[in-house]
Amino acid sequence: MTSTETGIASIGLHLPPLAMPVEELASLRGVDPDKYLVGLGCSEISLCPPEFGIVDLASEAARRALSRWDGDLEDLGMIAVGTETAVDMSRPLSAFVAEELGLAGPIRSYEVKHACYGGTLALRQACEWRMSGAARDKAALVVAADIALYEQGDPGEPTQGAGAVAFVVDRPEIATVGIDSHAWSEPAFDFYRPVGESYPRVDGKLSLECYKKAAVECFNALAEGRDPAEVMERFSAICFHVPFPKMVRKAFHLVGEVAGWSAEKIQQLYSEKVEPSMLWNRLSGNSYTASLWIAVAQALQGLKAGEQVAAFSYGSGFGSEILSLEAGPRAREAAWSQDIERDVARRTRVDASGYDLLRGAVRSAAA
């Protein structure tokens, strides 16, 4: 099986029921909202009632892919989860989103962990068993799934968030997933939670470095000795890992500079290529696996077939990877879109009073 043969069939995504404008949390914490809109670069937070959880989101996602996907549900033969927000030690999400989903028999079942960068090791796992052989032709799901919640009063208080993409990994209608990546890992605790804790710890200076190290290494592998800016050109839109877009705005600059590039040839990739690819990551909040997947969704709506997306995946620990996507025949259609404008047009806005019950809700429904 050649690698043409093997991508992105069918998306479909899902943010939760509720969100709340940084501006009230500012109002909450007291502070200058600026300190959130424009120093961090968030706008909304995407928030879980208590009775919604990880498998509403991981699975209706789910069900949105295979919706649109052309297959029948006999020809699946994986399912592949990555998230950090797992709801049993041993038993995988996958297993609760395929008994949501009714799907059982000779299928591969499995959840990936590795902080933020869960949901590319899924899709690359996916992709690489169809060209391998070894799936005889049969196709994936590949779902990237998160909450992201912080303690009250964090600093990661304004970034959290909540989505789920998923993909149906087969013949490449949307996108072609490159075989070529380049990966750079080093171990570190930037970013962990403990078992039985209930939020991450964060070293957030130190997270910072290790993301924009990530990125340098990443894109300096990309370019395999060519000109960095001619290789940022063919791309048509440049998609990153977005905790915050601050943050990625952070190591895309730091990129530019390594490479030598001005301070114009900066601004002009950033804003061309690489800051319109986050406008649903401001809706969501940072969603950890499922963050990099939505920009690129986004990122992949309306290109014409061969033109090309690349993908900058890191996770605390720390893992990152680049990797490329060449948009198929049904890209221009972009089908999933309706899957955000549908659910941030019908989620309740929560204000700063609501905010307090609801942390007051979950804190009870988790104990």
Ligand code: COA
Contents of the next structure:
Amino acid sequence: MTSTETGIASIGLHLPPLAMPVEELASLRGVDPDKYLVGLGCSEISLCPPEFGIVDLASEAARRALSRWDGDLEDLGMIAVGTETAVDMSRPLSAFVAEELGLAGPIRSYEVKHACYGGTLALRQACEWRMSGAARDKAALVVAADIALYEQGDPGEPTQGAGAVAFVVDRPEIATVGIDSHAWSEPAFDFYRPVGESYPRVDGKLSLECYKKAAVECFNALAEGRDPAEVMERFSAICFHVPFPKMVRKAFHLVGEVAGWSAEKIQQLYSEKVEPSMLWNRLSGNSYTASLWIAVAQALQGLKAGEQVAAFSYGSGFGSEILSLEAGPRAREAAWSQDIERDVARRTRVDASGYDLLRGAVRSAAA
Ligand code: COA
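Could you switch over to the form predicted together with this ligand, since the one displayed so far is the form predicted on its own?
Now the complete complex, all chains and molecules, led by this one.
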């Protein structure tokens, strides 16, 4: 049976229990805080204490999504986890999450890796699986979760963060995921983590160039010869993968320049449709695979059925894709907003010396 009625039926989010304002990192590194706040557009870095890891982060987001879904565990036929914080080279993160949730049986369970693009791929595969009929009307649990940590002193350190988003893919109560999407990939070494190394190797400037190229290609394909400004106007929000907010700003401005929009038009579209969906990203910091989907979850809150959201996904290496979503009847309720509100209210703020201690503890735990 083909499940044409496919999309996001419920959403769960989770941020870890610690956070540090970027000003604290600036004081530790002897940098003007405005470089991080204004130059990169960052605000807070979500952090994990040593006893809290990727399995806790991903499993809690999944629990929250499942608790808001009206199906049973037996109705799930797939669990797919997109991440670049794998804990094992063979055993997928989905097996660790399934263990936490008590999920076993006739279920396809796997991990998807493509840097920050892995969550998008997992979501698309789940939707395409249902639309193909192979799902026989079963639902899928999709999780995008990551902890982004750089070596201390790395230029990427102020962009660190962590977070998880989970979706139950079933009937589109929250949003339909459009079957049409546009992908673009090119092999590059902009950001990668060789096997056995704890931290990524990042050519930050190259990653920015790759990201901008990917955005131009994907948005051009989305416009398909139509006036791209008109195409943008039909979206209530245009969401991006957010390594740090300034990167999004630069990419969107380039998309506008290539399309020939005036500086005023670019600024108007950016302020109305792009910038507002990055509020939660500023609280999470970069969460790799979860980053775009945190922005999409924020943008979907309170939308009327039929309103549309664009989602631009990018993963270093590099692969990218733009897709569109249409709000369903229960987007208005925005039940998942409470996840972010609660996690942010409960989390402990860490200062510069606390961060130094924490990094020492993370190093000893990894040794
Ligand atoms: N006040 C305001 N702005 C300031 C400032 C100050 N005191 N000092 C510097 N800035 C601005 C710079 O002008 C620059 O802005 P611009 O790019 O608009 O010109 C910005 O802050 C960053 O400064 P820069 O010197 O380029 O920073 P850097 O070399 O230390 O690091 C990155 C920048 C992007 C390379 C680094 O943060 C990084 O590697 N990030 C991770 C990249 C990533 O996530 N890649 C994966 C992508 S998917």
